[in-house]
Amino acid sequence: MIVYGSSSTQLAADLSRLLGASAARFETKVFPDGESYVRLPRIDGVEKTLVVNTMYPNQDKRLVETLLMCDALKRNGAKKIALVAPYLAYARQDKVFLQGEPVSPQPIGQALKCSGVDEMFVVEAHSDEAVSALGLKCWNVRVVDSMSRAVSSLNKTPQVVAAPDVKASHRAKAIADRLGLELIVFSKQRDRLTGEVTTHPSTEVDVKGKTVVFVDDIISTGGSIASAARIVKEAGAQTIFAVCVHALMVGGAEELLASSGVCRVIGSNTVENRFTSYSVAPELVEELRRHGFQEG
């Protein structure tokens, strides 16, 4: 049985579609005093369950959500909880960098587990660091294949796959190489004394004319593909896409990547907005299979 809440009805379809399992929604609210209100769907007789909510936007009222919903399931029999939270919030802050921060998963994944969450999948997560302080089992879904089709169906067939900076290249290498495509890294460097950053093309390839694609994880203000796409814009690329797991576009992340050069922005169906182009549900259907979810 599939339950899901307000942030994931586009995977939480596309996930009954495929591994053949009823789908509900809970019903959600909004107290007038900003509380969050959940009510189970009748279900009977289930005892394992899939909870599909992703964790953005709004965080802090996704996760309560989330918290509440599998609290309620607890309650009325469920004996085992799966989660399935695509976009998992919390998870930039996996390590203490200065004295007296927390490691947020840690706290995150502590209270899913007290709410009855047995087990975890997400997709992408910012880093395996931060899936490990969560505490729970918990898979971290790669989607390199469904990325790939998103960029081979484009409406201008791709010549160059790039990446951003050093961090996306093993990603872009990986859909460069299935889809036979040219590539080219971006790096960059913070200059110690005036701390202004700049980026360069580590690799060299002619663009000019070319159309490039941009890939990465998660696209929050645009800024590190924004600097790139000028560069390739400047080089004479013809046409500039942008591929992302995550597509949260923080602020004025579109006006920015559109005046850079960027045409479109792909994402996927982690963060279900308008930049929602792809689904990753064949991925976590592999996974959730690997681990006991069947066709019903």
Contents of the next structure:
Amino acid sequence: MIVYGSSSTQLAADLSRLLGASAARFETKVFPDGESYVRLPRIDGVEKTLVVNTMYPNQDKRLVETLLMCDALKRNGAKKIALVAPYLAYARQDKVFLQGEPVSPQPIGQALKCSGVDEMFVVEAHSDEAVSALGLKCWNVRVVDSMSRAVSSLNKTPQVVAAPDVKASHRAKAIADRLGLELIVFSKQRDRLTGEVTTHPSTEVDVKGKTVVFVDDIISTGGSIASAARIVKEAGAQTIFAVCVHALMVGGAEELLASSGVCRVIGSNTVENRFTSYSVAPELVEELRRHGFQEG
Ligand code: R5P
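Structure of the form predicted together with ribose-5-phosphate (R5P), given the form predicted alone:
Following is the full complex, with the preceding chain placed first.
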């Protein structure tokens, strides 16, 4: 059985259809003081359950909701709980960058484990370090195929794929190779205290009159892509798109990207919002099947 909370309704529906499993939505509400409440919709058939709940927005609320959902399942006979948390929050603090900081995925993983999660499926987690810091069995599902399809469905065919930083270059190269497009890679430095980003191209930027598509895992403030997009725009690119997996789009991200020349932002359904344009269900289903979740 698939159960889901308030944050992954589209994805849960896709998974239920593709896996042929029944899906039930947890009753959720927020108490007047801000605390979360959940209630299992039915208790039959929960022995082996797939919980689908992403961790945005907002990270803390979704995390607590997920913990409560798993506890309710365990108390009502779930013998095995697998969690699909397509956006793994707190993954960027995957190491101690400055003295005195935590390794955030570690306590998150511990809390999930304590509330009954046996294994977990995440999508394009920020890093392998974040996944291993969770300390539980976790499969990190790559979605290069779905991203490539999203790039090739843009209303203008791009000639160039751009990575806003070196870490994003592996994914960008895979998409560029798959679609036979050129690749440019930027080098990014972020001030750990202010968050300010400085960017310069680490390969030649020949984009005059071309359509360029930036690809990255996360767009949060938009600062990383905006900083590189300005360079591309000044170099004469005609159209600039941004395709990511997790479109968090916080604060003024949309305006910042637009003012830097990005005409459209495309995200997947790991975060369900108005930027959601493609589903990561095909790759998730493949991975789930590989781990014993077959059609009902
Ligand atoms: C960083 O390493 C990530 O891959 C993204 O590039 C970053 O999280 C994007 O954040 P923002 O949109 O705030 O620059």
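Keep in mind that this is a model prediction, so the values were computed, not measured. Residue numbers count along the first chain shown, from 1. Take the two forms, superpose them, and find the largest set of C-alpha atoms that agree within 1.5 Å; that set is the rigid core.
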Check: Is Gln99 among the residues whose Cα moves by 2 Å or more between these two forms after superposition of the rigid core?
Finding: yes
